[in-house]
Every structure is written in structure tokens, then in C-alpha cells.
Partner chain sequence: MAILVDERTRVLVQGITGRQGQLHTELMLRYGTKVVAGVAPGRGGSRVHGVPVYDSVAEAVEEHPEVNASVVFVPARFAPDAVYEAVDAGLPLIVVITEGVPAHETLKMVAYARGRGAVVVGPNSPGVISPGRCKVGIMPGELFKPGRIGVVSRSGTLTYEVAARLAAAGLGVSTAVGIGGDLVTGLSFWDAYQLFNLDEETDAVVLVGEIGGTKEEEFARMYARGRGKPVVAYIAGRTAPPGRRMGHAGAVAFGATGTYESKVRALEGAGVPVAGGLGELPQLVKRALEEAG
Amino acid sequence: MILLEFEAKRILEEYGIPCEKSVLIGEGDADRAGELVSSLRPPYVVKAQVRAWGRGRAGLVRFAGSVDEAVSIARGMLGSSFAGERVRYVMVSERVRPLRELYVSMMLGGSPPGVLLLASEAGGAGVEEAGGALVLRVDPHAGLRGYAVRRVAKHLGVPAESIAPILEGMYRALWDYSLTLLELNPLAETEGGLVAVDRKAVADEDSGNPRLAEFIARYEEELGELQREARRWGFAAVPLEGDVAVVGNGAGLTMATLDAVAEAGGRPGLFLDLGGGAAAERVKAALLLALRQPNVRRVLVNIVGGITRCDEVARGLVEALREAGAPGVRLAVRLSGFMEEEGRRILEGAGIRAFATLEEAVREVVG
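Output the coordinates of this single chain in the form predicted in complex with the partner chain.
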């Protein structure tokens, strides 16, 4: 789960990492926006709070010289949409004048796996292209040691005593909040010291960490009917723009099916991974959910049965179609593995096209 920037800022502040002064304006705060912003010193930075990357290039980070200007920009951003997300909060910050923009991040990864600590002198929007970052792997049992802090300080050209509390705070936050990524970009070098003026954090949803409860609750409020229903059944669902719903058993297989549809000239409209153990009841729920999406006109079901019984899958699909009536949707099913012939016989008996290979099923649904 990607955290909103203001959530990441709260975590950083809890660990004593210097951040700029800011206020948060929610959709219900439009009347108080002027009052809130007046508590800050101009000039301002107005930032839409969205989970997706790339808001800067989309004009969702803007500067303002006066309270009125900041409020008017904030009102314009609230309720607008970016990459399928509605802007529910806007952060207005005091603008910090950096002498230099640095980059520091920590993330889980590497081989052998550890905490990867990245530092670059070239912070800001271009950091990913700039290269030349220092990459250190921190072993989880050794922890963040002094030598690593000194190497980062030297690489960034800052005193070790100024970067040490920031790195130590980030490292503790990463573990305490089950973060898989915590990024300060830019970390501004100012006359008053280092200030983390923008930040990104990703938390591990599987962690069961009670400290994430507030963030998870806010995230779940944002979910539409599709994702709420998917969560209930243990499916992974991602809404897309096109008209072909892709339903598969297993994440990699469903992604590969999505790619095959796009390669054949189709436009995927839904990603739905059933996960393991696709019994008739779950398959039925998945197809009904796909058919309820207003953009979906075609459905491709791709099942590679191992333990999953293809006849069970077929029964679930037939039941779903019986319940949904004849929705005028083009449906193609690929069944492979345990009991596949029986499964295809059941489908064909109900007038559903069933195939043995992915290519044939894709051709049927896209063509």
C-alpha cells in the first residue's frame, strides 16, 4: 500500500526528521482553507495528495505567493482526478529554499535480501535518470552501522552528524511501520540544515502491523465496489480502461494473459486474479463481479489447473452466466490441466466457447 505524502510526513516527524511546516486541507475543509493557510509563512507549495507517482508532471504540485492564491489552487485540485484516483486532500507547505537537492531512500530488496540504502547528490525529479547513486546493503541483523552513515555523509558532502539522525530515524521507521520503501526526495540542504521536503512511503499490507490501521482504514475508504468485493473474496482486482476483463488463477498467469490480450490488439478493462483454489463458488463470484463492471464487454477466463479442477471452474462459470442472464458479453474460456476435457464439455453444453490454448481464446475474445 502506497501511503499518502502527509501520512509519510507524520511518520518522519514522529522520528524527529526535520520537515517543513504544512497544513492539510481535506474536502470538508474548503471553508476553513484560508484560515489554515494563514498560519503558514508565504510563499507556499500546494501539493495534491495522491498515491500514484508523477503528480509533479501532471501539474499537481504548484507554487503560490499569497494565501488567496494557495487556497484557489487547492480548491481547484480537490475533487479532481489523477490516474483514476480522486484528490481528497491537499497539503499546503511553507516553501523551502534549498541550496542543494539531495536524495536518500531505504527499501527492502537486494541479494541477499536486506535494506538497500540509496543516496544521491542529484535529488529532485531527475534522480532516476541521473545515476551515480551510492547503494549500500544493510543486513537486518547487523543494523545501520556508523560506517554506513559516514559513507552516505561523504557521498552527499554533508556532515555526518547532520545526516545521522535522519538515517537512524528512517531506519527505525522502516521497521516500526513495516515500510518496504521510504524515500526523501528531495532532501533539501538549507541554511538551517537538512529538511525532508517531499517523501514517499510504501507499507507492507501483509504485515498485520497495528500501527498501519489508520492508513489502511483511509485506503479502504477510497476503494470502489469492485475492490471491496474483490477483497472480500480474496481476489486481486485492478480496474483498467479498456473493455476486456481478464480473469485468471495466479498473478503471473493473469498478467501474462493481460499482455497477450494487448498484444493481439485488445484493450484490457479489468485484471482479476482468483488466486489459488478456484472452486466453483469463487469462480462464479469472480465472473459476476467482472460482468458488473460497466466498461466490460468481453471476458477472457484463463485457468491453468493444477490442483484446481477445470470441471469445477466450468460449473462456476455456467452458474454465473445463468444468474446474470444473457448480458450480451463475449466470453471465451481457456481451460488447461486437471479435468480439462470434462470442463470444456460442460461449457460447450451451456453454449460457452472453450479452448485448450491461450492463443485460441485470445483470438476469440479480441477478434
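Same protein, different form: I have the form predicted in complex with the partner chain, so give me the form predicted alone.
What follows is just the one chain, with no partners and no other molecules.
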């Protein structure tokens, strides 16, 4: 789960990591936005709070020189959409003018598994193009050692005593909040010291960590019916603008099927990945979910059997259609792999044709 920036900022501040002063404006705060912003010193940075990267390029990070300008920008952002997500919160901050922009992040990964610590002298928008980043593996059994802090300080050209509390706080936050990524970009070097002026964090929402309860509750409030139901079943579901729902087992297979539909002239309207080992009940839930989408007029189910049994898929499809009645939706099914013949037999018994190739199924659903 990608945290909203103000949530990541709150975590950092809990561990004493310096951040700029800011206020949060929600959709219900528009009338008192001026009062909130007046508590800050100009100039300002106005940032939409979204759970996706790239908001700056989309114009959702802007600068303002006065309270009125900041309020106007914030009100314009609230209720707008970015990457299919409604902007419900805007953060207005006091603008920090850095002497240098640095980059520091920690993430779970590596081999053997541990914490990867990355540091670069090129922070901000240029970090992706710049090379020469320092990469250290932190053994979780040993923790963050002094030599690692000193190496980061030397690489960044900052005093070890200034970067140490930031790295130590990040490391503690990573474990305490079940984070898989915590990124400061940029970490601004200012006349008053280091300040984390932009933050990204990703949390493991399935960790059962009670510290995440507030963040998860806020995330679930944002979900529409599709995402809420998909989350309940463990599906990966993404609404699209067309009328062809694509259901598959595995993200790569489902994406390739989506591409095949588009190349054939169809307009994908839903990406739905069942995952592996889908039993009849899960398949039934997936098809019913696809059929409930108001824009969906055609459904393509593409299954490659392995862990997922084709006969279980067939039973789930038949049960879903029986429950949905005659939805007036064109359905094409392609089965291949484990228990394929039995799956075909079950579908044919219900008057549903199972295609042997993806090309045939795509022609059926698009044509």
C-alpha cells in the first residue's frame, strides 16, 4: 500500500526526522483553507496527496507566493483526478530552499534478504538519470552499524552527526511500521541542517501491524466497489475505459491478453488477475464482479492451467452465469493446461464454447 505523503511525513516526524512545517487541507476543509495556510510562512509548496508516482509532471505540485494563491491552487486540486484516483487531500508546506538536494532511501530486498540502503548526491528529479549512487546492504540481524552511517555521510559530503539520526530514524520506522520502502527525495541540505522535504513510503498492508490500522482504514474509505470487492478476494483489478473485461490467472498473462484485445481493435474495460490456484468460488466471484461493471459488454477469460485447475475455472464460470441469469454480455473462454479436457466438458455441458487458442477467443469477443 502506497502511503499518502502526509502519512509518511507523520511517521518521519515521530522519529525526530526534520521536515518542513505544513498543514493538511481535506475536502471538508475548503472553507477554512485560508485560516490553515495563514499559520505558515510564505512562500508555499502545494502538493496533491495521491497514491501514485509522477504527480509533479502532472502539475499536482505547485508553488505559491501568497495565502490566496495557495488556497486557490489547493481548492483547484481537491476533487481532481490523477491515475484514476480522486484527490481528497492537499498538503501546503513552507517552501524550503536547499543548498543541495540529496537522496536517501531504504527498502527491503537483496540477496540474502535484508535492507538496501541507497544514497546519492543527486536528489530531486535528477536522481533517476544520475549514476554513482551508494548501495549498502544492512543485515537485519546486525542492524544499522556506525560504519554504514559514516560511509553514507562521506558519500553525501555531510557530517556523520547530522545524517546519523535521520538514518537511524528511517531504519526504526521501516521495521516499526512494516514498510517495504521509505524514500527521502529530496533530502534538502539547508543552512539550518538536513530537512526531508519530499517523502515516499510503501507499507505491507498484510503484515497485521496495528500501527497501520489508521492508514489502512483511510485507504479502504477511498476504494470504490470494484476495488473493495477485489481486495476482499485478493484479486488485482484495474478499471479501464473500454467495454471488454479481461480475466486471467497471473499478471503477465492478463496483461498480454489485454494487449491482444487492443491489437485486435477491442477496447479493454477491466483488468482482473485472479492470481494462482483459483478455486471455483473465486472464479465465480471474479466473473460476477466483471459482469457488474456498467461499462462491460464483453468478457474474455484466459486461463493457463497449472496451479489453477481448468475444471475449477469452468465450474466457477458456470455457477456465475447461472446466478447472473442472461446478462446480455458476450463471453469468450480460452482454457489451456491442467484438467483442460474436463473443463471443456463442463463448459460445453452448459452451452459455453471453450477456445483452444487466445487468437480464437479474442476474435470471438472483439468481432
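Residue numbers count along the first chain shown, from 1. Note that the structure is predicted; figures quoted are calculated from it, not measured. By rigid core we mean the largest C-alpha set that fits within 1.5 Å across both forms.
Under the rigid two-part model of the rearrangement between the two forms, residue 32 and residue 204 move as members of one part. Domain rotation between the two forms, with the chain taken as two rigid parts and C-alpha atoms superposed, amounts to 16 degrees for the smaller part. Taking the rigid core as reference, the CA displacement of residue 311 between the two forms comes to 3.5 Å.
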